[in-house]
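Presented below, as structure tokens, is a lone chain in the form predicted alone.
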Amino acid sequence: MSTYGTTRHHHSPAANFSNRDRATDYHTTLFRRLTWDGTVPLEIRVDPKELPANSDRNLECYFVQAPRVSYLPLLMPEIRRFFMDLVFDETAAKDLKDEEWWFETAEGTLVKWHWPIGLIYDNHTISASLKPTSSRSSTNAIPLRLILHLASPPNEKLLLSPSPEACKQAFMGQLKEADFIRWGSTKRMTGLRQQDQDGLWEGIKEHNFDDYWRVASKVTPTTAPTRAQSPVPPSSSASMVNRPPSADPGGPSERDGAYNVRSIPVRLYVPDGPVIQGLVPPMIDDNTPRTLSHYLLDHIPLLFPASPPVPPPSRANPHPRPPPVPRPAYALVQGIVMPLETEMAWLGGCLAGADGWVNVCIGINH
């Protein structure tokens, strides 16, 4: 549990925290830690047509439980070591070049190597569930099956060489874009020392939660409590009564709070559709927190229709509730089916990826 204390000290001086601030900061760090520790199963198989001569075809498949926040190029040393030690013939493997290795899914879809592994997994899982032969009856995580190609990368589609250095540059670019979306400038990111900027990537590379958040806490907004006893986002009706303290004048931690940013960095991934990105202010017009329901209703109302009004009370039904609404779709964030009443600012502070973005993947209910 010491990791919680380590990260907590870097948001602001401890003496400035109230008891509610401490509780919220602890819970925020808890959710960030759970997100960081999330993993997905991968099954990596070399394209049989590209196996070097005299390779051991009985061991051509490599399984790994990969961190959600990591990237495929960062797995390459481990993958290479496995295949070089156990599969490839030593003499034939000498001509292989790591910079020419690239991935496809088993269905032949080019893998976006610059996406976080968790996002790749969630998108593929949703796309696979839409196929007639798929089944969602199993509760076990099914490995994402990837085909590793050893030559002839389609550079015109990959855009950049899938190397760790290119991945680092793409990652830093995402962090700076998220910084601009939040605050209207990149001063927080560009104001970091080069050593700190490199430390962010090293934290990802080594999968070290404390090292990463020691720097990330300087640019990532805090989550002010919507209620003292719980970090879980309340329903919309509760939010109207319990206004987040960050929406009121306060200290430095409140001014830097998730409810006071200009916009939340969010991308919406629709199956076989475009990636949707736009400004997502944390509060709506009546100064209550914007929820996931508000966000999805604004962007894809056909999949997330508005709830009908509550019928008037009657003698037979003195406390009516709105009639249920069929939900043709669901929203997945970090592999979790997210309640629609979740506040977007809370998602931005607790469940954003290491690159600063909240990735909302849309699945279709059968």
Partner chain sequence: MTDSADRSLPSWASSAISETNEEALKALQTYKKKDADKVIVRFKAVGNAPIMKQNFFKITSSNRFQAVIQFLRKELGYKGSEPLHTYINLAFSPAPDDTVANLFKSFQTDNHLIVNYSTTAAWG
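Mind sharing the form predicted together with the partner chain? What's above is the form predicted alone.
Left out here are the partners and the other molecules; the chain alone remains.
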């Protein structure tokens, strides 16, 4: 693994905690790096009915390993180049306008421009999990097969145009919405200089981790390495914390940290179903962080029922664990099946997408 950015220092408990100087600890940076580097395989083919005359049908598929945190409109230049240069006959293709190009999955579902590619992929994975023939045990990622249409986009349903400007606006909107969810205002985002705000999108366009996080680290809360080691923040400036720092030394105390947000920006995707969003406070009470298990029990209890109680310890079984139960469903974040003990605040700090949102996709077990 390469070095984690040029400006990161190891967490120093004695450091003065100003937003700008705050060091991002190794653990958080590691997971952000893994998220950033995550990719999914896409297989793009033009609808055979729409192939311009004299196209080279031997090259009808474009394969790309696309970053999870990126967007289809940003891939359009390379997709366009492939099809225009290698596949389409120049004369037959000269009237094609790529602002009229749009995607469907092989199953006929319209693909949304403004969703991160990783979300499009995971949403497809969970939709496939509904079909009896699917198998989750496969360790090789199956390419997401997309059909590229060259004309007549269904604008009513697409809702957004694929222009780079519209894509950027949608992205910035999501970042602001996430900021508001966390703190009840978008002050942190709007407080960034215009150059910095633009830098976020540039980081996505160029797929540059350091450029993106140089700005994002100013607005994204981190999780302290072990909360017991975090120093109590200075009380001189106005506190954004809704509740006072816990007197318990094990409690979270970094003022702008992931455990002090009002709510974690998270959305829940039910396969072929609704997207669910609501307020998700990081703590159940002063000492108990909210886990994925709590979150899923709150929103979709029929799919994630509470665990049966642990049997009392006995001589024969001094360290009892809850009895294993068949689980109807699983939760994917960034394509990984999440242990249900995962803390929501941790997800918010470490496994969110580049737009600030944690996307939890629910698949059905077989």
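In this text, all values refer to a predicted model and were calculated from it rather than measured experimentally. Superpose the two forms; the largest set of C-alphas matching within 1.5 Å is the rigid core. Positions refer to the first chain, counted from 1.
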item	value
Residue shift check between the two forms, rigid core fit, N317 Cα at least 2 Å	yes
P326 CA shift between the two forms in angstrom, with the core used for superposition	2.7
